[in-house]
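There is one chain below, alone, in C-alpha cells, taken in the form predicted on its own.
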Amino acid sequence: MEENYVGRERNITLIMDFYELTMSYNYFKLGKQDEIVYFDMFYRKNPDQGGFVIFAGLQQLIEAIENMHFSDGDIEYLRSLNVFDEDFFAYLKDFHFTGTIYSVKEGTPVFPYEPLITVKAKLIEAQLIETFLLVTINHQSLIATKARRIVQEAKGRPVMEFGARRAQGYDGAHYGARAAYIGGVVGSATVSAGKDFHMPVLGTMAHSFVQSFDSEYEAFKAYALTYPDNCVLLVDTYDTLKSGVPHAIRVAEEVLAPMGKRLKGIRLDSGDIAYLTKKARMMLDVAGLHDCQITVSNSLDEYLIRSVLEQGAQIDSFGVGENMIVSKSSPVFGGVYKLAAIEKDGQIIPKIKISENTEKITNPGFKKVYRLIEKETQKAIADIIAFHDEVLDENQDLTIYHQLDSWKHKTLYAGTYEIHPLQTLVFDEGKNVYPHYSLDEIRIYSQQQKQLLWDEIFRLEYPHMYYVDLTKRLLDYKLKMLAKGKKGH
C-alpha cells in the first residue's frame, strides 16, 4: 500500500485557484450547487515535440480526493478573507466529495485531445477539485513521459533517478521518483520513494567522500571493506585515467580479491563521457575485471544518450537527474479541465467552448474513448472518441473522423479490428471502486500497453502522430454546435 510521505490523511483541499471557491460561492447563492455537470480532462500537445504521454498520478488523485474537506482551520482561513458568508461555510463544513469518476487506467500511452479523466459531479464538487487533479496528473504525466523517452534511447541498459537535490520542492522530487518509475528507471535515489512506494532506492558516493580522506585509494579501500558486496567507486574527483581508474584497478586487487569479492562498477560523472568510457573500460578489461560495470552520469537526457551510445561509448547503466526530474526540455505539461455537459431535467446537454484557435475547441458531450486494435498486427490503429450512449459493434464497419475535418476519415472493415474501452471507473457516486495496484503492476503494465503501439509513435523527432478520431454522429454534432455559436448562440 502507498503512503503519503507526509501522512496518508494530508488534506491538500486549498490547493485550489481562488476562483474555483469564487465561482462555487456564486453557484451556492444562485442555488445551483447540486447541479449535475460532466467535465474533461485531457491535453493538447506531447511534450517535447513527442509523439505520446505516459498517464500516470492516478493513486494520488484518488487519496486527495478521498481525503478532500475543509478543516476548521481552513475556514477559519477562508472567513478572514472577508468574501463569503456563513451558510456557505456551513456548506463547506460538510463537504465531500459525492460523483462518479471515470479514469484512463495509470500507466497507459495516451494521446492529445481524448478525454483522460471524466468527472460527472456536482456543480461545485466538480469545480472545486480541478485544481489538485490538474496539478497531480500534470506533473507525474510529464515525469513519466520524460522518463520513458530517456530509458528508451538507453537501449535496454538501467537507468537510475538520481534528481531529487534539482527537483521543484519536495513533492517533485518524491512524486517525480514515483512518475519516472513508471516511466521505466529501475529505482530512484529518492529514499522517501523508496520507503512510501516499494520502489529499489540507489546510490554509492559523492566526490565529498573522496575528498574527505587522505588519497583516493585510501576513500576506495574504505568503502570497499564497508561494502564489499555491492562496491562500485567514483572515479572523477581527481583524474578518472591517471588516478581515478588506477585505484579502483588496485583495490579491486588489493583488497576485494583477497576476500573473494569483485569490484562491481565504477562511476563517472564528468568529462567525455565517450572518450573515458572506452578508455576506463580497456583499462578494466586488461586488469581482468571484464565483469565490472561502468555508470555515468552527468546532466544526461534522452539526446546525449543516444549521441554517446552512437559514439561507442563503454556504459553499462545510466544515472540521470535534472533532466528528467523537472523534464528540463520541456517542463511544462498543459492537461486542461473543460466543462463538456450539464444535465437539465434529466437530460445531457453538451456543452463547447469556442475559440478562434482552433487547437482549443473543445469536444462536447458526456464521452466515451476507446483504442481500437488491428487483429492481424494486435498494434493499435486509433483511439475514437464517441457519446457515451454510442454502440460499437466490431462486427460492423466503422468509419472514424478527424476532429474537425470531416473530409478526412477511415474505414475500418468489420472483424478486423478489436474495441477496447480506454476508461474505467475510478468513483461510484463518492465510493472508491478502483483498485489497489502497487508500483511494480503500474509500471509492468504500462510496458506492456507499450507494446500495443508502433515504434515510429516513439521516435524523438517527428514522430507519427497518433490518431484520435470522432464517431461521425459526435463530428456531427460538434460541427453544429460550431456553426450556431458562429451566430451568436
The other form holds:
There are 2 protein chains.
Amino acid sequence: MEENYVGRERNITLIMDFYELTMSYNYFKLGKQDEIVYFDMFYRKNPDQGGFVIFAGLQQLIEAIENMHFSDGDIEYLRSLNVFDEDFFAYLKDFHFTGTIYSVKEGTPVFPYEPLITVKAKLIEAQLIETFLLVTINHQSLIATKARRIVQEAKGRPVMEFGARRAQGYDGAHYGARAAYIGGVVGSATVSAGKDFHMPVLGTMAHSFVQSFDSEYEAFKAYALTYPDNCVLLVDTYDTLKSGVPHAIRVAEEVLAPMGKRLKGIRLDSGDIAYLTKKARMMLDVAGLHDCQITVSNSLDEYLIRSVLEQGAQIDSFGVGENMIVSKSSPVFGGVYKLAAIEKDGQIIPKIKISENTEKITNPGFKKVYRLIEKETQKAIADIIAFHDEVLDENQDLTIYHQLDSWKHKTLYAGTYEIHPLQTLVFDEGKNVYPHYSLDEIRIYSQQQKQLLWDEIFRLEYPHMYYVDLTKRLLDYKLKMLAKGKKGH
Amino acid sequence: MEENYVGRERNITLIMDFYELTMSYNYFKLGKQDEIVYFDMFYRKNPDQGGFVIFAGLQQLIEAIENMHFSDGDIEYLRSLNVFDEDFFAYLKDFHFTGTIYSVKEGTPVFPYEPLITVKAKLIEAQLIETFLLVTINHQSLIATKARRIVQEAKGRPVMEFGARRAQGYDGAHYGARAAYIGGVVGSATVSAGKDFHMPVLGTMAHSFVQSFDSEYEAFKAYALTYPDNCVLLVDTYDTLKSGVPHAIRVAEEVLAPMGKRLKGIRLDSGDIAYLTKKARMMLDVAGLHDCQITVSNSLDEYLIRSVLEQGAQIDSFGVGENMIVSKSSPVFGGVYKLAAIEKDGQIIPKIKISENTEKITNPGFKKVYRLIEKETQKAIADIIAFHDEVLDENQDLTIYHQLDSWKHKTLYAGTYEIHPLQTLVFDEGKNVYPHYSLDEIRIYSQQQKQLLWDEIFRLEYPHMYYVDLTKRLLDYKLKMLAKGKKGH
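Same protein, different state: after the form predicted on its own, show the form predicted in complex with a further copy of the same chain.
Following is the full complex, with the preceding chain placed first.
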C-alpha cells in the first residue's frame, strides 16, 4: 500500500494520556471493563469569542478508531514500565473498538455545551479513545473555525493557507490545511495536504528565488519563461515600488507580451499593505495591466484584512500564514470528554460532574441534540438537548429551557418549526457506518449549513449568542442531581 | 521494523510549501540546480518577549533529512498537477540530500538574529528542505522555550506536561512532550512520547474514574487497592474540601494504613488553588499525612504558578496542559530561512534581503557564530557573528558591533574572554555526522548551557537583552550592500 502521511496505516493509539491506562487497568482488575458507559464530547467556549465553531476532524477520528491497536512494540514498552500485568497485556493485544458512536457531521456549525460526539461503549474502550478523539477534533475544529473567520472578512476574495512553516508540527501543517479548506480557504501551500486530501495546492516563489539571480529582473524573466500562463511575481525583495513593480511591468511587456501572455499577478509580503497596493494598482493600470491581480501575505488575520479593505487597499486575494495555521489569537479549542451515564442491570444511570465553576457542570444522561429551524425563515432558532428517548414532535408546542436557570425558557409553537437531529450514527457496535465524504463535499456542506444561521452570529465581535437549551425533563433531572450532589457523595 | 509514531520510516518530504517545487523546477529548467548556496535559519523575536529560546528539534530534523525522498506515489501526485515535466520527476525520483549543515546543538539557549542552522547545499536541495526544517525547529523550540519558563516559576517543584488533548495534532502532542522535557518538565502524560523518546510518563485518574463508581470513596478505595505504592487521588469531582479530601484521608486510614502504605498524593483540577491547597494541606496534616503531596493542574502557566506560590499556596508539583503544549500566550516561533550567499566560480557571493522594516534585513554571507564567555565569571557576554573565514583570537582585543549601528560597539580585552563556536557540523556532504544524544543528555546539556547566562536574562518580563553582535568586517560589508541595494536592482 502506498505510504501516506498519516492515514490508515499510521498507528496513533499511544497518542494517549497515561491515566487512560492506569484507570483501564484498574477497571480491568475489578472486572468492570465490560460495563457500558456513555461519554459526551463537547466544548464550553468559542475560540476568539466568536459565535460558533466549525466541527472538523471526524474523518481522521474514524480512521484512528478503525486502526486502533496495540502493537507488540507498544505492549513491550508498557511492560517495561512495571505497572501492569500480563493479563492486561493479553487484553490490550486483542483490543479493538466495539462501541457505538454518534457524531455531528463534519463541517457543521456547532455551539457550546451541546454533545458533538456521544460514545456508547465498554468502559475501557470509551476511556482509551479519549485522548486522540480530543486532539483530533480539537485541532481541526480550531483551524476550520479560524479559517472561516478569516475567509469571511476577505468578503469573497480568495484566501490561501500558507502557514506550514509556523505550524505546531507536521500534523499541524497537514491536517491544519485540511481544516482550513473546510473553513473556506481556496487552497493551501502544503503539498502533502494536496496529495492526501485532494485539495488545491498553490504557490509561486520566495525571496530566495529572486535573490538567487544576479538581478530581480532576471529572476522575474526566468520565472515568466517557465510559467508564462501562471506568472505571479513576488515584488518586495528589494523595494516594492521602485524595483519590484517596475520590473514586473517590464517582464509583462518584454517577456510575456511577445508570447501573447499576460502577467497574472504580483505578490507583496511586507510593508504598508494599504499604501503599497494602491500605488501598485495605479502603476499596473497605467501600464495597461488591469487584469494583473494583487496578492498580499504579510501576517494577516481577520482583523487586519477587514482593516486594510476598509482603507481601500487594492487586493484581489490573500495568503494567510501563522495567524490561521495555529489560530494565533486563540490557539486552543477546549473540547472535553465527560462521562454522562453508566448502564447498570440494563438501566441507564445518568452521571454528572459538579463544580463550583458553574460552567464546568455537565449535562447528565444519554442525550440527543436537535437543531430547531423556523419554518418561515428557514433559519435556526436554537439547538435543544434531550434525553435519548424523549420524543419531540413538531406538531406540538415545545418549551426549551436554559441549561441551569429554569425561569429562562421560550416556547415554540406547533407547526412553526422543524426538528433536525444534529448527530448521526458513525460507528455501530464497532463498525464504521459513516460514508466517506470528499473534502469538497464537506466544505460545501459546511457552507450550506452556515446559511441556516442568522447574520448576527457571524459578527467578529459580540456575536449573537445562539441558544443551546434543554428539554424540561432533562433540566429537571439535572437540577435534582445537582441538589443531591451538593449533599455529598 | 517496529512501527513508530513518526521516526525514521515516516516520509514527511511533502510537508513542503508548493513554491519550493515551482522554484526548484525553474532552477532545474535553467540548469541552476547544482549551484551551491548558503541559507541561514534564524529568528527575530523571543516568544513571550522572553530573554532567549531553547533550540530544539534537531534530532527530528536530522531524521527527516536522512529519510527525505519522493515516493512513487508522491511523484504520481505531482504529475497529476500538470505543472512539471518528466525530466524533473526523474530528478526527484533520485533526489536525496547531499549538502552540508551546521547547527547549534539541541538544547542550547539561543538569541534573535544569529544563524542557528546554516545549510550549504545545491540550490534545489537547500530549497526543498526549507519547510520541514522550519516546522520542525519552530515547533519544538517554541515548546521547549515555554516549558523552560513554566518550570522556572515552579522554583524547583516538579512540573509535568499534561497537554496532549489540547495539542495541535498528534505531532503537537508527541514532539511537544519531547520538547517540554528538554525545557525541563519531569515527564509527560503522553504515552507515545514515553515510548519513542524514553522519557518518563505520568498519570493517575480522571474525573470519569471517580464518577464510574457508586461513590467517591469506593473509587478511591479501588484505586488504592490497585496502586497502593503510588496512590494519587483526584479530589475535586464533587466538592474538594467537603468530599474529596475527607475521602482521601479515609482511604489513607482505612485502606492504605492497614497495608502499611502511605497516601502518596492528592490532585486538584479546579477551584481557587491558593485557598483550596492551604485548606487541604491543613486537613492532611491534622490527619498525620504530612508526606501526602499536593498536585494542581488547572489551566496553569508561568504567571499563574508565580502568583499562587506568592500567595502561599501549598503545592508540591504542577501538571500543565494547554498553556504549555501550544504555548498559548505566544503560539508562534517565527524562525525563518534566508538565502545568505551563492557560490560563483568558486567565490562565495554574499546576498542580502533588504526591507523597509529594518528588523527584516538579513546578515549577508557564509557566517559563523560564537559565544563569548567572560573568563572571570564564566558567564556569556555576547554572541558574535563573523564571516566563516574570519579568525577570532582570544589573545587579541575584540570589538563587537551592533547589527546595524556602527557607533554601537564594545571592546573585549585580550585574555579576559573565551570564544566558543556555537554551531557544529551535522551533515557533511549528505552524511549525518552528528552523534545521537539521548533526550536526557540533551536536557542536561540545556541545563548546563543555561548556567552560562546572567540571571537578568531569565526574567519573565523585561529581561536583559543579550547582545548578538557582528564583527567589523561583517558589519562594514553589510552596510555597503545596504547602500548599494537602495540604489536598486
